[in-house]
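Here we start with a single chain on its own, the form predicted on its own, put down as structure tokens.
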Amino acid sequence: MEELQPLGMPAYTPVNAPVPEGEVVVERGSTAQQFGPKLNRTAADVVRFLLQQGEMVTATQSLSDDMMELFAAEVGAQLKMVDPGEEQEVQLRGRLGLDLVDDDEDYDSLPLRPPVITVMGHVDHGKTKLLDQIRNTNVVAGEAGGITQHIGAYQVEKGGQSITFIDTPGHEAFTAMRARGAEATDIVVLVVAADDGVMPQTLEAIQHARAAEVPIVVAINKIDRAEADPTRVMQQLSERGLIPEAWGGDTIMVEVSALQNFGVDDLLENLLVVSEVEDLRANATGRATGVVLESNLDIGRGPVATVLVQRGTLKVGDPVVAGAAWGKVRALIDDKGKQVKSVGPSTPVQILGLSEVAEAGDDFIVAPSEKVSREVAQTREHWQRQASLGSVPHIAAGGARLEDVFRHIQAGETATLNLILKADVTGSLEALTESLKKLERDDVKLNFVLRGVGGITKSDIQLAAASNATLIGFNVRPDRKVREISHHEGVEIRTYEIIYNVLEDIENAMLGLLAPEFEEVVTGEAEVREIFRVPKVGSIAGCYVLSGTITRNSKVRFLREGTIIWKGTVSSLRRFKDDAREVNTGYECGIGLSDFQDLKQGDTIETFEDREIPRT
């Protein structure tokens, strides 16, 4: 039987036309008219074809690799699949004279650095809490779950030498920003509770710390726990090829308690050992480059990222590029909070000034002038724009939202959950995506329409109405007027704290068991207006009651700018000298925060409660 041509639609005929000998290089995402020229065909050829396999194509419309692939076997030519703007990187770099460096020096005779350390581990070992006894400060208190979820790093000091750790988060969560610290790391501290013995977690520490071929530290925590076995860890571990140095092994190994500071100054010791074996040099003089760790937007500070020097020295004023993002250096704060003038190799330290929000893991250096920073950023986002294009050549209107994803499964059809993720900083974005693509299954397809750092925004509730998207938050919130929008077009908002919690509701809606849930109701909205300092009590924040109603010892987020600053309770209320047990909307008030002392003028109050909400 003679196969069917779409109407109006000669059958396919190949073009005699030699293709060209070896691989031709294809950048993603190109359309009929840009990819047809390059095979000596044209673009009605390749948008016939292509009709003819039954794919609905134009000749301006971007194309898919398999597409692209099925016309290149077709014609007989072999491709090369490349990233938009991956062949126009090499030139970029060469611009900032990336490709000259280390070139021409000589490694002994550059002055030593400090060790940059990265603390790996599996979840709830300790890591946070040995650092914490390393630097005297106290991050776990303000972790969602007592979980780190960003990438922090800090500079210490012992026996006059300088030694930089590297705090990475321990959910398998957050396997990429793991992968990435130790790709700027030299030597990796790996934490094992003497209790628990090695987890997943932990195997994988060893493996990108292999895979970064760089030694490894041990840390055998909780040595002052009753049930402790630091033989049977030295055991498991000399089972994956660490053999420790007391067995005649090569592996340090050393016995510490971060909850009773015992051996941590032991562990700081042996670092500077290892790191005096392995000569750790690097150039002081000329143009900085590095890594960006971290980065977010920042309330009145606007976009800051977190980066590792890791040659030259970086000043203020110095015309800096990240990936898309470019600027002059404003201030450098260290991570102490206090600004510098200068940094050299391997410090980290908080860059402002950028354009955007830098990518965390993009190279940073410092362009030979602003305009050529600029240019290069500029570049570089255009084709950034173009593999986002490429990727997602339209918006998938029929999606369903997580409620109907089970309907769609249990009537055998393929549900694409389209979603818009918003986060407070790229780690966390980054770590979201990957963990929620591991997912996707044969009947459930996850397309992101939008990924990007910051508050809940009008434009985010717009753009979800019209694709037919469930809208994440994580560690971010809506405001009171766009969650008015929000409920007046229809668009699902969930927020989050905790990465777990994500995962696990979008896995029960696809198992069809989303079970009835406690739904965070917001009962009262204030604006911060002036703030009182009280002897003896603190700040006490004077606000104007926008909508419903404060009521004392409520529950109570802080917002600044649609991001959360804080979590906690109302501990006093009152009606100028009275003491109150609530106040409306339309009255000012004077309210007291348990634990919390960061008051600013324009920033949020918002108290809530949990209501049982059953699903239908």
Given for the second form:
Amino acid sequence: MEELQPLGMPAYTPVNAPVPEGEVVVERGSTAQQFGPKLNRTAADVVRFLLQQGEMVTATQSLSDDMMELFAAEVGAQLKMVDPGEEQEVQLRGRLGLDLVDDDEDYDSLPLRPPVITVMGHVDHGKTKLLDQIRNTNVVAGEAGGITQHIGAYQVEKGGQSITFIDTPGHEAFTAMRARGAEATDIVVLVVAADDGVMPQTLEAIQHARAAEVPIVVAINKIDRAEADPTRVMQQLSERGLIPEAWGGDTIMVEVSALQNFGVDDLLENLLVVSEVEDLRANATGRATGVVLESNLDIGRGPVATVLVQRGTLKVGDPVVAGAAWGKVRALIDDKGKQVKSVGPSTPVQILGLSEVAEAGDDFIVAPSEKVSREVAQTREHWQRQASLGSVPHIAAGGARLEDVFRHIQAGETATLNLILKADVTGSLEALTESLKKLERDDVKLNFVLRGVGGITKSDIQLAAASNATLIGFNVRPDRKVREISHHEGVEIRTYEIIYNVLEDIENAMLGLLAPEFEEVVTGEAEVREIFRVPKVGSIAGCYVLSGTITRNSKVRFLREGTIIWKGTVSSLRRFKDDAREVNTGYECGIGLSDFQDLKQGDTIETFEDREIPRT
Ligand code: GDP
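Same protein, different condition: the form predicted on its own was shown, now please give the form predicted in complex with guanosine-5'-diphosphate (GDP).
Following is the full complex, with the preceding chain placed first.
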């Protein structure tokens, strides 16, 4: 490594004073001033040593975990890193009265509660289709007219009993929740396509369900397909210890076609059977506790969190704490978009009125008073900030962008891939992070410079430029201005809508294969100025073309505050009363959107096409 030796700074010379024996407990985010003395060294010793390693810090700046470990190794000390606030958290929970919540004593006398289901399985095996089908065919009549909105979970009725489904399929989200200590799922539905059989992610899902000690019900899907071979699936699953009831085992396997809505009722009935065996109960009275499933910032409504109530009753007006967010519940909105006054166990509900965006997997609890909820949240925030300081990456000397990673690996160096992740909701952010972490290898480390919810902003670009990071947007996009800045700064922005594609690109980069064959090119951008409702036709967006050209039948997406809210094609395009093939910058036009009705003034319409780019 090159030596960075500013003038006037004496070089670090090893000091031979003994270091404390055994593990030295160090809080994340400590400064050299706090850290040095713990190892019988001065702050200056630490600073000089790090300088020699190419890391410039002052005595009062927070050190990263790596820096502290590096120094400890140098002086022969052993560290035990703790998050600041770990002990304080125990006290906070006492303050919330969480230690008072103990229902286990008289479990049998508690009322039954609906089971909470997560759907897992290999990609393309039909998880989403199944969740959609269950939701669409089981919305109680009368409510069917209402728009079922996606709040991260929903409840359906079956023979007078309720079943709750977590609406984020796949084990990434499940694992991310568990990693944060949240146990939200009672039963896992494992979807296996009958025409494809057991695949890698099927096996992963089984492992995750087993690790969580959650019972599995298998849905053998796509039974309508000619190639369907359910017996083969049963055989493959038996080899993994999931033996169907029909063969004397104890795993329920139901043949379904999510596409044709066949067997779905049977599946629901079986879920109720398993639920009964599991004897799921919860206290339905008293202060509510539960877990945050999703959370985002809504322009009109402020921070919105979808929570799953796990015990007690949550009411409008309750003072709540969710992670570092707090507030008085202003409104509760159920999965049918209806305002409700209160909800009980196993019910998903959106909470309005929180101070900030909570994180998926955070627990939430109704506090004894608003004052306590604020104090607890603020104390947590303070400690979280302390903790995060430790992981703030100091621009790593070996930091690499996606395109450079392979070069580093080839040169036999350890490459650190700096990433900035922006996503639409905390759930996908967590899922993405967890999946990405699994790609780490001995010679390729990932360094998350920033992870956040919301559109890609100018400051994200600046941070990416400063830290030599690749910016990844998941279901979010930069607007035109931000795109211009990124070109100017030479920052690469990669946007995705499927986690798998993110992983594939990064993996390919590690293999030196990163040569995207297609590049998405934005061809036109228009601002929505007015919405016209035309009977029988639907909505027409009165737009002003800001840049490029809007062409009929081109691919289009709608953005609200940088977040993708819809994708499709331009179904009709008009200049005044006439149909137009294309409309150029600076003109007004009417854009018709066949099946999207939720457009608002101020939204952006972006058209794009995929262009092939030559391999380099
Ligand atoms: P996911 O990746 O597991 O969420 O899978 P999707 O729900 O997106 O389904 C993948 C593809 O399989 C889609 O094209 C679905 O329309 C199709 N599909 C899902 N269920 C069925 C089924 O029961 N029968 C048939 N023939 N196709 C299905």
